[in-house]
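Just the one chain here, the form predicted on its own, laid out as C-alpha cells.
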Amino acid sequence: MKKAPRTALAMATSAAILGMTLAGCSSGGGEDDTAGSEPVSQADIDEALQTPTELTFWTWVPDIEDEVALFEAAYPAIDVTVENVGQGLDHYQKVRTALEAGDGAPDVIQVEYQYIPSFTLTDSLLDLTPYGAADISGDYVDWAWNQVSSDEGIWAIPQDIGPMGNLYRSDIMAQAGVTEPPATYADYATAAEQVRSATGSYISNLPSNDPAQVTGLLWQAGVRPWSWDGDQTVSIDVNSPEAQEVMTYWQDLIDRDLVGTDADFNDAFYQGLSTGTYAGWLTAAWGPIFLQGTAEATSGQWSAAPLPQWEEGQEVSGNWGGSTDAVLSTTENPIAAAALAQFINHDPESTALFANQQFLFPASTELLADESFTGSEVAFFGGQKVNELFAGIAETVDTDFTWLPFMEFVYSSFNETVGTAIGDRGDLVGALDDWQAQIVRYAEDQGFTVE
C-alpha cells in the first residue's frame, strides 16, 4: 500500500475540522457506557458474537475487506459493512460530523496514532479494556502500545507502524566515495558534501510540507515537543534547546545547498527519487514499498540502513506514520465492534495479509519475528532483507512520546511557520519560535492550561 500519499493528505486542514476537534463532539454512548471498569464476562462475549449483528467500519485501507472476511468467517453472525469515506482529515471530519449530529457514526474507525487524543478528549472512543484488550498488550511493539493506551484505558488496537530509516542510492553514494551509510549525523553532513560535489545530487530532501517527517526526526533526537495530561493541561516546547539543535543542523545543510527543500509526495518529488536528484530519503518502514512503485527504473541501486545517530554508538529511531482501529463509544454493539478491532489486528492470518497484501509494516511482535516476513530478499534493494532491518529498527523507537489533542492545528501551523522557512531556505530556529507562539495561543484560546 502506498501510505505516503495518505500521510501527505493528512497535512491539510480546515477551520471547520479544527473547531470540531475540541467543540462539543460528545459521545452519547452506546449500550455499554459504564463498562469501563468491569470486565465483560466470557458468557456475554460468546452470546454477543453469536447474535446476528451489523457493524459499520470506516477505513481507508485498500482491500481490507479480505481481513474483514476472515473475521466474518470466524463469527458468521456478524456482518460488517466496510466504507471508505475519505482519507486524512476528510475521514476525521466525517467521523466528527457524525458524532456531533448523534446519527450515522460507524462502529469502528481507522485512526492514526497522533489523532487518538483528539477523540479521547471528547470521550468518543470506547475503552477496550473490559473486552480483553489488555490480554494482548504484549503482542505489539511497546512504543506502539503506549500510543494507544493510557492510565484511563485502551483506546485502539495497533495495526501498522512507521519506524524510520535511511534509504539511499548506493550507486550515487559510491560515485561520491561514500562506501558505507553514514553512522552519525556528523558523518551524514560530510557525506552530503561529497555527494553534492561529486554528483550534483542532494543526499536527501527535507520537505517544506511534511510535519510528520520532521516530528519523527525530532522524536529520534529525544525531543519531546509537547505533552498532554489527558485533561485540560498541555505542555508545549517545540522551540526547546534540543529542538533548536536539530533544526540548526538542518539549517547548516540547507544554507550550504546540500539537501533539497522541496514539497514531497507530488510529481516533482517522485521525479527527484527516480532521477537521482535525491540520493537518499530518510523515511519510514513503508518507504521501501512506496519507493519500488515510484522509482521502479532504479531497481537494484538502493540500499537501506538505520537513521544516522546524534551520538556515535546509539541505536535510536523515531516513527513516521502508522494507524490503528478504534471503537466509537456510540456503538450499540460494543462487544462485536471490539472483537472486530482486535481480530483483524491480532489474528495471525489477518496480520500477515496486512503485511504481505497491503504492505503495511506490522506492529505485531510475532510477525516482526517471523522469518516468512523478515527473510524476504528484495531485488529492488540488491537482495537486502529490508523487512528484517526495519523490524530491528522498530525496537529502537523511544516509547516516551505523546501527542496533543489538537494535532491537526499543530501540523497546519508547522506548514505556516517551519515548513515555510524550509521552503524559503530561511530561518528555521526563528520559525520554531513562531510555531511555539501559534500553538500556545491556540491552546489557550481553546481553554487549555499551558505549562
Contents of the next structure:
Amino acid sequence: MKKAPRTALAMATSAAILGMTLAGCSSGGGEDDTAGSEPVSQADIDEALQTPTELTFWTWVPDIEDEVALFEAAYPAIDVTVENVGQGLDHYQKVRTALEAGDGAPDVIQVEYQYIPSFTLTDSLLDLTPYGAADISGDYVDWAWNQVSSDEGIWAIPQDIGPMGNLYRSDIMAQAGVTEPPATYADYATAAEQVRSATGSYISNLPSNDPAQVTGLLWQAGVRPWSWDGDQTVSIDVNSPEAQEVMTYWQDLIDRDLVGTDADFNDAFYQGLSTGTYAGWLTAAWGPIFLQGTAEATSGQWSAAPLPQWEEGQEVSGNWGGSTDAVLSTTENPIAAAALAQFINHDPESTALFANQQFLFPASTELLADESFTGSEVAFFGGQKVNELFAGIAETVDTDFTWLPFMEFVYSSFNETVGTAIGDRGDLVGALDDWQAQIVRYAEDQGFTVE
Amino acid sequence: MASTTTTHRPTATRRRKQAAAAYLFIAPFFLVFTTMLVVPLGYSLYLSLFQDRLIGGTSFVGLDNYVQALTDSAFFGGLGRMAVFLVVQVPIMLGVALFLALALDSGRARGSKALRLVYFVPYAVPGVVATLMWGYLYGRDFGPIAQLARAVGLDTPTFLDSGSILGSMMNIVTWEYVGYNMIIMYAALRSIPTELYEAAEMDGASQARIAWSIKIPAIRPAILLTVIFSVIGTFQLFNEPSLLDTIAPNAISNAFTPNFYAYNLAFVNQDVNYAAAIAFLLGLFIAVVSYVVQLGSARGERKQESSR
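Next up, the form predicted together with its partner chain. The previous block was the form predicted on its own.
Entire complex below, previous chain first.
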C-alpha cells in the first residue's frame, strides 16, 4: 500500500465546516498539491472538450445512460462508458481496490454524501473548483453543497437528496381517531398508542439495520455525533445527552410495543408496508416513489407530512440518502470528467430527466422551485403534491452536519451495537455507549487523535 | 566404467527425455499453482506483517497483528461458534449421509438411481440460491413453516433470531452437503468386493451386522475424507452467514464465522493487514485440527488392528 505524504490541500478538506485553518499542519510533501488548484483557462477547457476523449463512469443509477447521452450529444467528441460495478459497499470496495492498484480506476464515480470524506482523506478526489464548479455553487440546496465542498475545494456535484418526512396511512390513522399528522414527537407517541390499541398496527418501524435512517433522525434532533477537522483529529460523541434523549424516546415506544423493530428493505418489511403492519414510515424524499412500487395495493390511502418535531412550532428535518458524482484525482482527462459530473447534474434537461425518469429527488434549487416538478399531484397520496411538500422540507435540513472519513466502519459498528439493541428490544442508551467505544477504538487504531 | 556409460547412454537419454516430458506435463499445473496460490499466499503473509493506518500510512509491525489476533475475543468467538457447529452438525450430517449410502447400497431401496440423484440435487443448487431459499422457508411472517405453525394454533417459530440462527444454519449446511458426502461414501461402498459380504450373508449375518462389521470398516478412509472435508468446510463457512446477514442482520454479527470476520475486516474496516493475519491463523488452526482428526483416526485404526 502506497500512501503519498498528505498535503495541506487534502488534509484540510472539511476544515471550512469547522472554521479551522490548517495550512501548515500537514505532514510535509507538496509535489502533488497543485494538481487540483491550478487555474484552467476557458480555452483549455474548450479545447479539451473538443478533443476525442474516452471516459469511464462507475455508477449504480439505473438508466443513467440517458443522461449521459445528453452529455455526449452536447460534446460529441467525448465518449463515456457507463459501468455498474455494484451498489453500496461493493461499489466503494471496487473503487478503493482500483485506486490501490493504481490502474483501472474510472474517471467519474457515484458517491454518497457520507463517503466523500473517506475519499478526500486519501487524496482520491479531484478538486472541481478550477473547472467551473465554483460558478454553480449557488444552484444546489445549501446543506447538500456544504457536504460536497470545503474551503479547500469542491469534491463532488450533488445529484439527489433525501430530506426526511413522514409518510403514513391516513385510513389507518383515521380509524384510530388520528386525523392530523402528529406535529411533535409527543403527539407521535400518543398517536402510536391510539393506532396500536384501535387497529393493532405499529405507527412505524424503527429498523434494526439502518444506521442511515437513525442518523437522519439524530440529524433532525440537532445531534452532531461526530466531526472531522480534515486532518488527523476527529471528535466522536454518539452518546451525547441529545442522542440519548432521542434513543430514550424510541426506547419508550419499543418497550410499550408501539413501534416495529424489523430489519428494513427485505420481504417482511415490504409486506409490512403493504399490509398495514406499519401505519407509517419516517422516510426520505425518495420514499414516496419507492412506496408506490412496494405497496401498490394501498394506493390512495397514503399521506405525506413533515417529520414530527422535538419542540412545538419547529420546522427541522434531517437527510437520509442521496448521492453525488465525483471525479477521481487519478483521471487523465480531468476537464472532460469534471464536465461530465457537472453537466448531468446541472443541465436543466438532465436534472429534469433524473427527477422524472429515475425519480431521484433533485438537489438542484432551480428544479425544486419548478412548477412542473412540484405541481404534480400524486394519486398514490390521494392527489397530494408530494414533491412540493418535500421541496419545502429540503429547505429545513440543518446545514452543518458532517461525516467522518470512515463511515463504513461507523455504520457497520452501529449494526453490531445500537441496531442489535433495537432488534432485540434491548437497552438502546447502553448500546450508544458501546457504539461510542467501538468508534473511538477504531479511530485511535487508525492513528486519529480523538477529542 | 567407460563401458557402462556407453551401454547405458541410450537409456539415460530416454530417461532424461521422459523426465523432460513429465516436467512439461506438470508445468501448466505448477504455473497456475504458483501464480494463483503460492504467490497470493506469500503476498498475504507479507501483508500480515504490516499495519496500514488511515493516518500515518504503512509501517512494518512484525508479528503485532498476530499478537492482536490471539487476544481478539471476536475472532475466538467465531472459532468457538464453529467448534460448536463442528461438534453438532458434522456428526449429524455424516451420520445421515452414511445411513443413506448404506441404504442405497443394500439394494433394498427401489429406484435407487433416482433416489441417488434426488439426494444429490441440493449440492448442485448454488449455495447462494440455497440460502435465499431457506431464508424464505424460515421467514417469520410469510414462510411456509411459520404459516403452518400458525394454522395449527402453535406459536410462530423463530429461526432467524440470535438464539436460533446457528441451528438454522446447521440445518441449511446439512441439507446442502448430505448428498455430496453420501456420494463419496456410496462410491467407496461400491468398490468393496461383493464376495466379502456374500460370505457373511451365507453365515447368516443380518444387513445391519454386515454394515457395521464389514462395510463401515471397509470404507473407513472415505469416511475420514468426508470428516476432513467437513472440518475444513465448517471453519471456512462464509456464504451462509454472509447471505443470512441480509435476512437476519441482527442475528449475524460481523465476526459470526472467522472467514466472515476476515472479510469484514478487509472490506468494511479496510484493515487488509489484520484480515490477512486472521486468515493465516485460521488456516493454521484448520491444518492443526485436520491433522489431529487424522492422527486420532490413525491411532484408532492401529488400536483396532492390534486388538484383533
